[in-house]
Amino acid sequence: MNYRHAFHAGNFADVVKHLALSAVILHLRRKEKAFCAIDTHAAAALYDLEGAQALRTGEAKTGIGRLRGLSGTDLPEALAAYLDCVRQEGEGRYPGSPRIAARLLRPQDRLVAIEKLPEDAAALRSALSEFRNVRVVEGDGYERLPGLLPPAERRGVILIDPPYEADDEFERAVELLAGAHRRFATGIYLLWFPIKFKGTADAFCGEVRTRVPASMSRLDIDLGRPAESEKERLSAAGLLVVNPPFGFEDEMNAATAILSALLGRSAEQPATIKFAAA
């Protein structure tokens, strides 16, 4: 699996799970007290989607690119705050989850991103510089995410979001996500996969809910069954929420709802989002 997020950005995947970052972030921020962000795999934080690596794969179109024309004080406030994220950002660019983050901190907050990759290290330090509180860190998340837990703050959302490109990313990905809960049991983590084969994405959650001794929710995305021209691509992925704040899936499933239609192959077709067992 090769998942690197330039390629991506903006796609069907992303737009939930920056959704599922936001509403978390909108949960830590109902309390006065801080806390703290971490991206474990931060990349390069802003995106040109009309630059090569988007267009090569055109995903940002039945993505983000159908969500543009959502407005309105009706919708959920989660999916208000993702897109106005987006829409400061300008025609043409998409923000990566650390900016995200970045531009929902209050003063008291912070965010740390940790990218391994030199070049995308200092994209990042670029994407982020103006904003407070942020703290780039250039090395590998699976060896760095240890050493800043527990936060000092004792609040926080840890964001796992690996490529998958190399064989045992899976396994490596349950072992960062059960040793940091062992150092920071109260922390809400957010940890992103692919579905390729929904044996191996059930046999992946499970050895989660084993590892981890928390409660958790499981939120799926499936586009579908492919054309054949795209079996290669990325149709589904999941995301694991260990300790969900309170009203988190009711706040999602409104989101969704909306989402659902959209981001479909077709209107006879929408993609199917929704809450599965861990």
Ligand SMILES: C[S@@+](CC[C@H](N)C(=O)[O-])C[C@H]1O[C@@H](n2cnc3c(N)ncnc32)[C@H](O)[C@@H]1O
Given for the second form:
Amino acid sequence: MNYRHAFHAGNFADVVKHLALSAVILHLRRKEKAFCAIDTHAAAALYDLEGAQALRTGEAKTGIGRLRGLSGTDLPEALAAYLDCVRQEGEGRYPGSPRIAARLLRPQDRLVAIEKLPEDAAALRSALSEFRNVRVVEGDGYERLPGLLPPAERRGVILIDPPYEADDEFERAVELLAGAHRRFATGIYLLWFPIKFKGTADAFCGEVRTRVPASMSRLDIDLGRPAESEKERLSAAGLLVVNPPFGFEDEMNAATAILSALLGRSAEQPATIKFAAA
Ligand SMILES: C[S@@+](CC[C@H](N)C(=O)[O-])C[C@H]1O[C@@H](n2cnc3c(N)ncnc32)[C@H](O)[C@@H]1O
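Right, the form predicted alone is done; let's see the coordinates for the form predicted together with the named molecule.
Up next: the whole complex, starting with the chain shown before.
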């Protein structure tokens, strides 16, 4: 395993993924009843944006860095909540998905965060130590998730965010989601995926739709044609949301209407962030 999220933390794809996670958790908080959040591929949870890894790629600068000026009471609720989580970390630091979830938990809710890489699992444990109702599992998310479902609360969100390093990781992600959904059909699932070729991404989403009998939304973010020097870098990604909460697409559209201009390559080339049919 070579993937280290510290190189990519706070990039355009993280912004949209973490915004969606915040929107889902805010929805779960609307009912008093407790919920459980599970992060199958949690990574380190807290990132130094002035550190060597972040500076080497500069990805955070064109991601969360572009949102620094956003404020005001008229921001969509999910966007305001997400930005609040980021600001609470202080200048130059960025929270990963488990730390965002931990910040948004109420006393009755809980989080299980799984990370396989020992070094990142140790960082994760340290980054989450100040929060209550959080369990860190050093282990394999593919192996551990089935045993956690259904959660005792019977309400919850599961983020599946693999690094897609291995050739079979798309297939494993589909398998994981399909099995999880059989155990916990009413759960809300967020499955992140990179888009290198649109056809491959469409086939992947088609496979998920075939294997998972549930309502689903697909949100894509595309930065458009990269400059020659940026060709190796990811420029599009997607998120499949299984059992999206009522109003989720409207809430995301309100937020992404603000973000597309900010995350774009230039004023003339805004990012395309939209719900896709496939
Ligand atoms: C894309 S990162 C996760 C980012 C995080 N969810 C966030 O949004 O802040 C993927 C993480 O999965 C970890 N990982 C790789 N294979 C794993 C496995 N089988 N089970 C659990 N974690 C794994 C990697 O070490 C890496 O830290």
